[in-house]
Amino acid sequence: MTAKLAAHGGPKVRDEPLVRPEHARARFGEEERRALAEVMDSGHLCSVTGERTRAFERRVADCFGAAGAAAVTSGTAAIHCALAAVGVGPGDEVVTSPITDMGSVIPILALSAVPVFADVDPETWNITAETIAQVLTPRTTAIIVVHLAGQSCVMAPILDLAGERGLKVIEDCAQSYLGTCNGRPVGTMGDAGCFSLNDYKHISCGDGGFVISKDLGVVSRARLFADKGYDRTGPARDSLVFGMNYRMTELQAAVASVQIEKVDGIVRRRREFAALLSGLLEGIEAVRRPRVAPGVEHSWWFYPFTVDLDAVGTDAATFAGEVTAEGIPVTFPYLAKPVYLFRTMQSGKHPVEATYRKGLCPDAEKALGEMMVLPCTEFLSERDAWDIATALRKVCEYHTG
């Protein structure tokens, strides 16, 4: 007999919350407190006069094997600085993913450049060389690849395409700390890699970000753009280029410097949990586990999955709600619509004349109508994985008999 769903008044699979307040508190400890106290005691909270931010940049460059790094106030700021550093300007077209945050798109608009959206691979939900090639024009100058959920785009063909066309490649790595593609870390394959340090990422300092590059010229220009164009090496203040004020504070850098030392362990535990969960889900026929492209090592910002809706005979929103009622939080939709259909993009109240219609990227639109999201953090246990699998199996069996 099929068990009665919790959504229909039956017993829940799990009563204890899967994601608990103590998880958030456990991300920061005594090391971060000491680092903050040291900055306060120094009397220098601004990176212009302090030492923490520059030390953090050196540590980041070493961690990723980059030539250098520029610390900034957010992942959005990192992309803005990177685009400016590689020379994107008014009227240029920049290709990016429709499944992303506005933080990937705002910097394009802020430079009076034109966002162009490439469709995604229907199984990995990342843009590809093939989909990018379909939207290139003579005005295209750059590509922003978004490594979604911790999975790197398949980079070799994208880099080949960019090389053939003379295009710059910016990597949005906000969700993909320590992800790799054919052994190469994300953020090190294109002209610049951009990372976020906000509270929802693998590591955090509240808000913050950084740009890395194999080219010290890109790093230098990104840092100039982040500091109003000021060259701080000379005795007199002179703004050399147009720029913003995106300076990371010493307080942010203090926390980020401690957090960067934890990222290896965080990503390792997330990978272990994702592998365990994928194994447990293998026997549930209606559940489609995330496909990881060959040569890619995932870093699991979250665990995306889909369900054979024809087999279960219900829609994604209902299915997600039923699993959530069992005590396992499932997010649906991840995004209600692709970013080009957001109100900002449809309003015309942005710096460029461009129009975007429904149906522009059909595979992305279909994916967002199906993709569900489970938590995948370093704090989840084997028991948590079993409970997730039990809840998914229960709901599937209820619908399939």
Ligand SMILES: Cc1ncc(COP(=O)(O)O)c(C=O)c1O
Contents of the next structure:
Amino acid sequence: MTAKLAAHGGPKVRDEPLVRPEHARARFGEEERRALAEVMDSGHLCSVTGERTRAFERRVADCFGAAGAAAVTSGTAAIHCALAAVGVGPGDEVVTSPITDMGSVIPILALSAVPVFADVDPETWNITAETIAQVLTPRTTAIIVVHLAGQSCVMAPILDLAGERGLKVIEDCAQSYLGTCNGRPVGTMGDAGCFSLNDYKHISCGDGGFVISKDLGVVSRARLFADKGYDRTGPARDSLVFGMNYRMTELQAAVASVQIEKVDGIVRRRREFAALLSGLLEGIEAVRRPRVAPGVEHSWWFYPFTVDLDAVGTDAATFAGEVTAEGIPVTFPYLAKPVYLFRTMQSGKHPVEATYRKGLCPDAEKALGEMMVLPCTEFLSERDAWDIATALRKVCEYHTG
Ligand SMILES: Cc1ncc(COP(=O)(O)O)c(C=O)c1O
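Form predicted on its own done, so how does the form predicted in complex with the named molecule look?
Next comes the full complex, this chain leading.
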């Protein structure tokens, strides 16, 4: 006899919330508070006169072994600055992923360049050299690879393709701090790596971001773009290039400087939790654990999985709702639709004339109809992993008898 589901009035697997308010509070502590107080006491809240932001940039560059870093106000701003720094301009085509945040796409539009969507690998949900090659045209100038959920794209063939075609590669690392591909950290393989420090990411300063590059020219052009084109080293104010005001404040830099020191431990704990959970899910036949490409080390921004819907005989939304009712929050869908079907992209009310139709990237559309998302934070325990596995097993067994 199978147990009565909580969704049908049965007992829940778990009453206590999996993700608790104290987890959010524990992300920030005395060190962040002290760093913020020091900035307030210094009287310099702006990075033009303060020292924290420049120090944060040096530390970040050191951490990643990059030549330099430019700190900015968001991950979206980081991508905007990076694209401008590598020379993307009006009419250029920029290839990216249909499974991402609008933050990967807005900067392309803001430069009056044209977003072009490559389909994803059906198992890793990342774009690949093969799918990118299919959408290249003589107008393509850059690729923004999105390392989704913490998993790096398979970079060597993408870098080879970009090299052959003279394309710039920007890495969107917003979800993938310390992910690696063949031992190389994400953000260090392309022309620039872009990171977000918004409150949902591995580390946070509320909102913020940064660009890293092995090319100091890219870094200084990104920094100029983030500061209205002003070269602050000169004696008199002169705007050298078109730019925005994306300056990180000293307050953001104070918090980000403490957070960057925590990222190793955060990613380590997430990897331990994901390994434990994957082990526990192994025995549940209908559950398909995330596939990690060979040579890639995941950094688990979240834990994506799918279910053999034929075997359970129900749809993904019902399945996710039933597991959630057991006290284990499962997000479905991850995105309502691929980015190119978002209303903004369909409205025609953006700077670029391009039309995107349903069916453009069939594997991405299929993936979004299947992919479910579990939390995978550094605060989750062995017991939490057991509860997740118990809830998934209970719902699967209910359906498979
Ligand atoms: C893959 C990806 N790229 C870019 C961004 C944009 O980052 P931000 O929110 O800091 O602008 C996000 C944020 O959710 C993201 O997940």
